[in-house]
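A single chain comes next, written as structure tokens; it is the form predicted alone.
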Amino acid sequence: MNAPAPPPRRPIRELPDALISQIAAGEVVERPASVVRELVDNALDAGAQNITLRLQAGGVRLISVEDDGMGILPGELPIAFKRHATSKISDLNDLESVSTMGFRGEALAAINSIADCAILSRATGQSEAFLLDGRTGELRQVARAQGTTVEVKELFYSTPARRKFLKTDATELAHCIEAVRRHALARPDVAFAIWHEGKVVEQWRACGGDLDRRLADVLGADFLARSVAVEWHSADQRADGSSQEGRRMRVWGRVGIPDAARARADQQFCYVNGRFVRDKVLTHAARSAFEDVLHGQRQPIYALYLEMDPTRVDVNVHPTKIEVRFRDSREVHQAVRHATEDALAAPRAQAAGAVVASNPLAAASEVPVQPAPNWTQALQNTPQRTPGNLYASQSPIAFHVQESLPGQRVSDLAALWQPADSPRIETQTATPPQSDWPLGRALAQLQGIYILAENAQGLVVVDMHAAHERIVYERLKNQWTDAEGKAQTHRIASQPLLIPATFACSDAEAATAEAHVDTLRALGLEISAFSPRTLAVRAVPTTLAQGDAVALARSVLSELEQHDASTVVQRAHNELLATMACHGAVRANRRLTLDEMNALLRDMERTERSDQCNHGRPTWRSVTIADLDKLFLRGR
């Protein structure tokens, strides 16, 4: 077989500047939501009130963006279509704590580049208007009111194979508001309208920074009506006195219901310092705060913005801003799940069940209740068994803690189902009127596994072991945690194997073996180097020793890879206690006095998530009045 001919020699030599601002555009414009996302960054950087976009053909045919900012200086024009050229940074220390929306300087020239490009601006205080040709560079005088309009015709005129790769007018449309409505959610004191083909299709009007209003108008009223708000400041920004510069951060927003859990993650919004982004950290973050209040592989939604010291954030990573990397990313990991979580915590029943004194529901008989019971005498009570029992009868909750929470007593299970033993879940230890019960007045039970109660909107249907599971989860956790909130140092039980499982590893799975060894035992884990390119997995947790040892090392050293070694021993601890949880909870088909039914009900009301069981599926809904007329006709 010949050998290939070498190849033929070529000398290395400078491109030309428009052959390097093409090469340049490839990365910064992917199709025309990138020109708009770039040209409304620099109309906000202008301090634009007013921003509005018009569009032909999806973009393709022409992109304009109007705004009433400060414009730019007729000796400055003849300068913005060169390639690094800006006004927003002029040395290192401006690039690394970057405020601004745009600092690279290329944006325009990569657009010049391939498009026909056009710039009409007055500046403020001056009495004319010019326009430059991007082509030509012709400056000449026109009228216009002060700000700026930059127009894109024909993109990618100059390299028709990348017009090729676009999609029909319709997509590319979509992308093009998809991108005005991440600036709009960021920005509620600027009014943004979208024009196509000359008609509005989008409007959103200035709501004086009122977020709120910004998210029904963008997102829906449903969203809205979804959604908890977000608030929450680290400890440094906490007016106590101890507050350091540079280590502030705030966390704010609005974050859906699990209920209002979509598909796909289609409305899930970030923004750092004002910018959006995409990263894994805030996403893993806001994920993980859902983790037992979310059912299956739904995606929540929500809308977070993350505001702190430009300095401890670098957006200087992609040419299309879109990426972060932080300097402590596992403070920030820690701030964005902390906030949601809070903000999921408070039981919803608090506010869409509270009675209104003067609703008739509320006048109605008063049937006295009796204090709480003990729990610990409801279930030592004898069960009703029945052909159809869904669920066993006997309780193993004792022998799975004996098992698993070393230093934990079968006696102290006792505690678990007192209503005033947890002061993390409950707020309150005295009984309320009945007037002021969220989840209402116990009426009855209905085939031994659903609660019916009345409230003042109407009828509440509790699940009633869902419900009880989320109360002891609570629990549960409330002792495995120290009085800082911090897991305690427990180990899961493990079960050495009698002959190891060995696998191929890569190097980062060697490396996370050798570096978290002390992280493995705390999970149940033993894994060991067999060879430089082979792993053993010499002991297993206890609850799944019958499980695929194998595939468990792989996914946990995954996750220790990616993810804090201390998050991931909390993930772990939180399912085995679910598990606890679930086979500690009341059973379906237990006879409950109506007594033991309002008891469950109060300890709803004062526990935390208790809206979703440990598994994401609701624990109670309630049918109000008006939905009931409608069933019956009433009123017509």
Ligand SMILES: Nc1ncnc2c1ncn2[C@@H]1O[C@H](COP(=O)(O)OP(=O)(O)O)[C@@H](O)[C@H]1O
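Rigid core here is just the name for the largest C-alpha set that superposes within 1.5 Å across the two forms. Numbering follows the first chain given and starts at 1. No experiment lies behind these values; they were computed from the predicted model shown. What changes on going to the form predicted in complex with the ligand:
- Remark: with the core as the superposition reference, the CA shift of residue 509 between the two forms reaches 2 Å or more.
- Once the cores line up, the CA of residue 72 ends up less than 2 angstroms apart between the two forms.
- Residue 537: CA moves 2 Å or more between the two forms after rigid-core fitting.
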Contents of the next structure:
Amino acid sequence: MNAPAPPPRRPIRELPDALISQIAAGEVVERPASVVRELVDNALDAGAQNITLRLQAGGVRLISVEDDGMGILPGELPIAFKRHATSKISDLNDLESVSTMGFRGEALAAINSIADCAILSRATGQSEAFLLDGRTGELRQVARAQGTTVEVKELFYSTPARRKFLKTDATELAHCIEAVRRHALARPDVAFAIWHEGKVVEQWRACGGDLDRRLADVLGADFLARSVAVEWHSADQRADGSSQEGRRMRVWGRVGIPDAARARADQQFCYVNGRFVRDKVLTHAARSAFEDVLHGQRQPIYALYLEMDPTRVDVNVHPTKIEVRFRDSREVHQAVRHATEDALAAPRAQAAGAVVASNPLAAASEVPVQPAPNWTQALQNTPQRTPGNLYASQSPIAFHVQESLPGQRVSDLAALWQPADSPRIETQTATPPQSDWPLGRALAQLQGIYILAENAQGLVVVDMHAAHERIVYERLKNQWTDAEGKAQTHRIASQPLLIPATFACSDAEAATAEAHVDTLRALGLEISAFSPRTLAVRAVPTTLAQGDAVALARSVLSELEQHDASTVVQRAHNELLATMACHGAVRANRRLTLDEMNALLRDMERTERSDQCNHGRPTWRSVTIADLDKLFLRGR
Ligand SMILES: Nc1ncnc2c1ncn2[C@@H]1O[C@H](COP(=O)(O)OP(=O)(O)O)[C@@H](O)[C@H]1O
Ligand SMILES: [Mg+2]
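Mind sharing the form predicted in complex with the ligand? What's above is the form predicted alone.
Let us now look at the entire complex, which starts with that chain.
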């Protein structure tokens, strides 16, 4: 084969300004929604209280953003269209602690290079408004109240190739609305209106600091009804008395209950210091808080707000500023995870009139694993449940328990697995009126699967195995912590293998095994190098001694590669305990007495996360009298 001819020599030249802007525009402006985001950013930075977006043809023909902010002084108008011209930062210090949405000074220049732009503005204290034509640079006087309007016409007219990448007007419009929605969720104090082709398509009134109201307006009343409040902040002082000044963090907002999870991740909003971001650390942290209560493929819904020292987060990572980099991502991960977990832990059964199934027909159709389209159908079904398949573990580290929990005596566990029919319960069954019990008074057992109970709202149906499984699981987790002591590192009992199991490993596996010797030991695993490309498993957890040692080792190593060690240890523990809980929970078809059923209901009311079983399915549903009336067409 002939070598290709060398390319012809071409001189190095500086690019013309217009071309530089067009190249930069490629990074910032992908579609009309990107322009909308930048212009609304600017309006908010200018202190606007009312922002109106007008669109034509999904934003391709016209995007106009009108605000009542501080405006731009006439003398500064021409500078606004220049590249790297900004009023928001002036030195490196400002950049490192930036608190405005913008700071790069490139948006207007970039947009002006690929569309027909104009700015109309009247600054505070000025009696006149001016219009600057972005194409001709002409400045003329116009009439306008205080504030700014930026008009962007014929997007990509000068770069037709990029125009071809645009989707239908309806799709572009949807993206534009989504862009404003993200801003609106961060700023409930600002009013937003969106017009398309002369018609109002969205309008959100200003509601001061009332985030809940804004969430309901933007995401629907259902989001509010099916979510719980998050409010968490780091301790100001460390245990040793040293100050945490500068490391303070606050996480707040709302997370959807597991029942509200969706097939798509389209209702996940994360904000860092008021800026909407897409960040792996944050999404992973939020998802991991659902690990224990949500089925694998389902996507939780949430709007989470993180506030932290701006010097501890770098927002200058990407031209669109949608990505950030945290100085200490581990700290952020833990904060978000804890905040979310705390919010989710309290059983909603505690709150009388719990919202979980205020509409059981709709709620039931959202259940992933066992779709029960409606109640009549659900009640007719007599599912054949074998814990082996229905409750099979979903996680890559599948621990199969052969014997008892290491370090626990079998008799302790047996005691745990009994329905709690202690005298304490009996005194409770005797007196209080049923309306005091959120989950009501047990009436009967149905087909050996469900407990039927009556509360103030109507009927409560409990999946007895699923509910008991959660209770046992939570109890095991607590016992484990109590027994081991919080400070001490948890350790799973280990058993050496008579013949080490060897396997050919990748470089990454060998490195992970070497780097995480202690973590592996805590998990009851001993893995060491046998030769440069072979690892040997020398010990495995006692409870898993009969299993496939190599498969176990590999899955743990791959987990350790992907996540930090403490997450893996915590997860492996929970995995092990969950499997045991499943084996320990009451089986279907076991007859329970009314006292036993009531005891189970009371336990559920007290137990954290008891609204879902360990696999994220609901443990109970309520059918209100109104729902029943509807079912029987009463009162029509
Ligand atoms: N709606 C507006 N109200 C007041 N000033 C604005 C507005 N939009 C833009 N500006 C001014 O124009 C400058 C340039 O805007 P832009 O190109 O988006 O860069 P940046 O927002 O990064 O500063 C801003 O710094 C600001 O001073
Ligand atoms: Mg800007």
